[in-house]
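Next up: just one chain, as structure tokens, the form predicted alone.
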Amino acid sequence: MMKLENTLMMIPGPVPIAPRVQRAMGRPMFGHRGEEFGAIYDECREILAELFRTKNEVFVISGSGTASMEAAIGNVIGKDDTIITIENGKFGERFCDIGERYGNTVKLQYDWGTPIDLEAVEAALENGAKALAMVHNETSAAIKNPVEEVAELAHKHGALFIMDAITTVGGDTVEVDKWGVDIAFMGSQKCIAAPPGLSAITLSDAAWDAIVDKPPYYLDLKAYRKSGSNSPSQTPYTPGVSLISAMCEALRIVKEEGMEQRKHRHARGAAAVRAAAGALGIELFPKIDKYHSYSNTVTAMNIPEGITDKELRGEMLDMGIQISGGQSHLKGKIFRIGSMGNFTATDMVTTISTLELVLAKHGLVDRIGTGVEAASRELDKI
């Protein structure tokens, strides 16, 4: 088996950087404190805030999505308080294991990839709970969650809302002002096209009066914005300064596209693999209803049968195009292909077509090309 060392990731992050990206993270080394850092620093912070859709602060931290969703819960909820979280997949699932860590948890749980009950969620919040945690988009099902009536829920009865925005964030609409979340966060390798590491967060006024006489040490998010109060702003411990460089840079590339373009390629991106998955008979995963809606930047399909996981993503690799598979109890039953970060058309023809030779071989296709075709039609649009 021959690895290429120009294989295309299709993954839903990390996702393959830009040229300018690399060179950035490559540059000398500087100091974390003085002007040149700071100035670098701030503008990943403005940016960030036109993404989020927030007139609130930002803050990087230097750690993954993992680091900041532990900051959003750590930070305001305490031994003696309840969160509210809600799985329909890995993330959600991930809310959950984090919310016991610190406090009392009520979870609501349902099968990946379906859809939430909102009378649920209300009945769960008319017993009380200090904060209400959930994704937006989640990735291990590729089905995007009713984020703004829940926030309307949670603050009809008085809670903090937290999102996980990680892989909407410079892919697809975030609005947190619009729609009142309190707390949101993102991470570097996903729609925004920088290297893993790194995420930021932001938190509305409600929940900086909310946050807990003893949050993490390393992720105190008071020491956060005493840091990026300083002239020039800086980072209460030693950054990633390298990957916030980079970061910079592609921060840099989503806002020379502009926003409304780069969520228009991203949808039509993920419309194109549906499209194809439809005309090559394969099941979508996700049920979806009037409140939720497939991922505008990843797509999960059901394995047709009479082929296997490994056969199915082991040779697309072995031909240069690498996708994902399940995860946890989805492992050999779902794959999904990416729609994120810098990608092109060709990008995402070369993937279809690529799956489509790997189904043939099987036998699962009668003619190749269907795929395709049906996917242009909705790249054409880009």
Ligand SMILES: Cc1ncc(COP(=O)(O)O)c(C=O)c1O
Given for the second form:
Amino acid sequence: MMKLENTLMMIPGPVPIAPRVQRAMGRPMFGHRGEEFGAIYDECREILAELFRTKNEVFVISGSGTASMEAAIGNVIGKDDTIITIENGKFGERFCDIGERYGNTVKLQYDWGTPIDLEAVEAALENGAKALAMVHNETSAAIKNPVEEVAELAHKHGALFIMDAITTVGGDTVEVDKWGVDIAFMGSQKCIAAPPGLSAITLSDAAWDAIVDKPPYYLDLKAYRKSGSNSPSQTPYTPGVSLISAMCEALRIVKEEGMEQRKHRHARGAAAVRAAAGALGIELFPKIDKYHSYSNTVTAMNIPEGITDKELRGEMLDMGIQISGGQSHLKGKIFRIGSMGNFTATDMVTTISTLELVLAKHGLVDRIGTGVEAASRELDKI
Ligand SMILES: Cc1ncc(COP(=O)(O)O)c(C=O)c1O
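For comparison with the form predicted alone, provide the form predicted in complex with this ligand.
Following is the full complex, with the preceding chain placed first.
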């Protein structure tokens, strides 16, 4: 099979980056303690604060989303502290794994892609905890968790609320200050469509007050705050200068589109995939209730009978479209299509029509076009 250089990535991160972002990444190198870097870093932090919807400072960490997950927990949880972690997918599980490295972890586990139980969350909080960590958009299962409700419960019981907003910041509604989120973070390779390798984190006053004596050295957030207040602003250690330069350009694109339109486009993209799934007889994977919703940035579906994961994704890739499979025990059972980043309606239609071509080849649809037709009704005005 020929190797295409222009494969369309429709996975839930990394996502394609705009040529101007690519160019920003390829700029001649410049130092990280000078005016030029300080201006770019400040612009990133300013736009990111708008996307997080916070008045608090934002810091860019040279490390992918997991670095910020670890920074969040490692800075507020010491060995005698308790953190409650909520798992209904791969990244909730990761919160638990990180929590166990730093303190005592109480895990609330649910089948991946199923709702969490708010009564159980409250019962766990009643036993006392310094913090509670939850994923906003559980990318592995394409389910959106009830952050407002859980943040309220955490505060009622005096616990900090840590929110993984890696696949919502820049693509879906995030209201850090309004929801009372104490620590929130995002990843560069997701909704803002920057290259992978960076994450950004923000803390409330209560979170700053709760910082432990010996946080992880490289991820010591007080060091980030101190360097961030220098003039020109800096990071404590040498950052991914080229990546931050690219992130700045990606954030300018987000601003140019406007956050309301960007959220709308992401929501319509996911709605289009769900509509196509319905028309093609493909079952959506997550089970939602009144507190949970389908993700706006990724859609997970059960692999239909009569085709394997390898055939479905492999044949789509051969036609130039990359989609994702399931993670861990969901491998071979589900497939996921991203509606994340700077995708267009055409990207969506192309992806769905390619899915139809593959399904038709395996005799799983009678007529090509039903998926695209259903999707196109959701794609107007994006
Ligand atoms: C919700 C969520 N949290 C955490 C991560 C981990 O981020 P990274 O792979 O950038 O370390 C991801 C990545 O897919 C994610 O989707």
